[in-house]
Amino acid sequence: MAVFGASQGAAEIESSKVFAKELMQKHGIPCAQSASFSDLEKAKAYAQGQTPPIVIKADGLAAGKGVIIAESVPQAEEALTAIMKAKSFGPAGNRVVVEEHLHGREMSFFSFTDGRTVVPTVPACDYKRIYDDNQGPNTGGMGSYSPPPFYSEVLGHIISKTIMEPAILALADEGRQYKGILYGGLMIINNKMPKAIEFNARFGDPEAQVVLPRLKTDLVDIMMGVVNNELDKMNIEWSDDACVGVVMASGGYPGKYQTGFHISGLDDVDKDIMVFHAGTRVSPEGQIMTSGGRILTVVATGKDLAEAREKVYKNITRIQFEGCHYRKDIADIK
């Protein structure tokens, strides 16, 4: 079968934060200082010697919510107890990573690879916190935009040569050839020094919704280039347009929320607006209903971020469902 995507072994770069950190440290990939633990008391003892804020990460997959930024040592101890003892993230918290808090600008960087050739896409920025001004708990992502104003070709070259290509070569060195799309969650320090926060073995969400609309080359052609180990023969082209996406979520998300509400106004948005469905279903009567935490992502392109942002927020008010919540500051670049 022709498969575009990482093998189970290669995908461990996402499914285990402990594995990813050890891989980065072993192969000299720039990242935050950290230590990994399977023993709660040892993890607490290590946290007590760190300077807050302290980043606590569950080892396994936790729907984008397995990272806690503790503002004090007691908060870090509380988070470790919740993850490792109370199992707030289930078996994903059997091991944890305790990590230094990096300061800078977060950015998502993607690369297509057939295991030999590595081709970067356009970058994006996403918004993890539920409320405006990056307040509240982490979510799976409340919106995104592309390109970041601080991005440059020089920065992209540095990211490719110090993080993305070394990660793919490191996996190959471990006998885990990576093929597909690799996502690098990065912190850009002083707008010029990138460090890896995490990797995903897939397109990021909601970043994919603002990256793929800028792709001019047929995605299936790229996929087949990866499958057939012919990525080096491809010329992948991107639009110069900017793209902005805003997530519409259920009231209460990322905590408890209700579902089963009718979504109105989907046919009222302008023709050039894209609406990507996530937590939706069709009722027996043919109505589109809510069925999850993050419901829709409303996306627009424009000549620049300001134009794309204006188009999104002009149209998003036309879509309604009970308890609807979305951030008002996506791509509000200051």
Ligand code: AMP
The other form holds:
Amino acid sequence: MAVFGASQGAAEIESSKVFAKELMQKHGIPCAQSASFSDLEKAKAYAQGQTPPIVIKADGLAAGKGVIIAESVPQAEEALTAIMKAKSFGPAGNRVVVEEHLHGREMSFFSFTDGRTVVPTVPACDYKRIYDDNQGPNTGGMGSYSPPPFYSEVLGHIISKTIMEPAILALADEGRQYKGILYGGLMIINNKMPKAIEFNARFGDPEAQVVLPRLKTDLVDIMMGVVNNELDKMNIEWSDDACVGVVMASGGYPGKYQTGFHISGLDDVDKDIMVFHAGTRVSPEGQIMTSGGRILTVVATGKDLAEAREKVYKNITRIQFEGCHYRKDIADIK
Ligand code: AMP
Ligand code: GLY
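Same protein, different state: after the form predicted on its own, show the form predicted in complex with the ligand.
Full assembly next; the chain just shown is listed first.
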């Protein structure tokens, strides 16, 4: 079968934070200082020696909620107890990573790879918090834009050479050849020094919605290039347009929310607006209804971020459903 995607072994770079950190440390990939533990008392003792804020991460997958940024040592101890003893994230918390807090600007960076050749895409910024001005709990992502204004080709080169390519080579070294798209969640320190926060073995949501509209080459050709180990022969082209995407979510998300509301206005958006469905379904009567937390992403391109942003916000009010919530500050770059 022609498969564009990581094997189970290679995907551990996302599914185990302990594995990912060990890989980064062993192969000299710049990242936050950290230590991994399966013993609560040892984890607490290590946290006691750190300066807050202290980042505590459950090892396994926790739907984007497994990271706690503790503002004090007692808070870190509390988080460790909750994860490791009370198992607030289930078996994902059998092991934890205790990590230094990084300050900078977050960026999502993607690379296509057939395991040998590594080709970056254009990067994007994601908005993780539910409310404007980055308030409220973390979500899977409430909006995104591309390109980040602080991005440069030089920075992209540094990221590829110090983080993305070494990670893919490191996996190959461990007998876990990576094929598909690798997601580097990065912190850019002082606008120039990238460090890896995490890796995902997939595209980002909602980053894919603003990266792929800028792709001029046919995605299927790239996927086949990956499958056939011919990525080195491909010329992948990107548009210079900017792209902005805003997620419409159910009221209450990322906490409890209701579903089953009719979505109106989907046909009323301008022709050049893209609406990507996520948590929607078709009712027996043929109507589009809400059926999840993040319902859809409204996306526009433009000559710059301001133009793309204006188009999205002009159109988004035409789409409505009961309880609908979206951020008003996506790509509002000051
Ligand atoms: P992760 O699941 O590892 O991506 O972490 C979720 C979010 O927590 C990230 O997107 C960051 O906003 C934040 N975070 C994780 N690790 C760190 C760190 N070492 N320093 C600062 N923020 C972090
Ligand atoms: N938007 C972040 C993610 O897809 O993990």
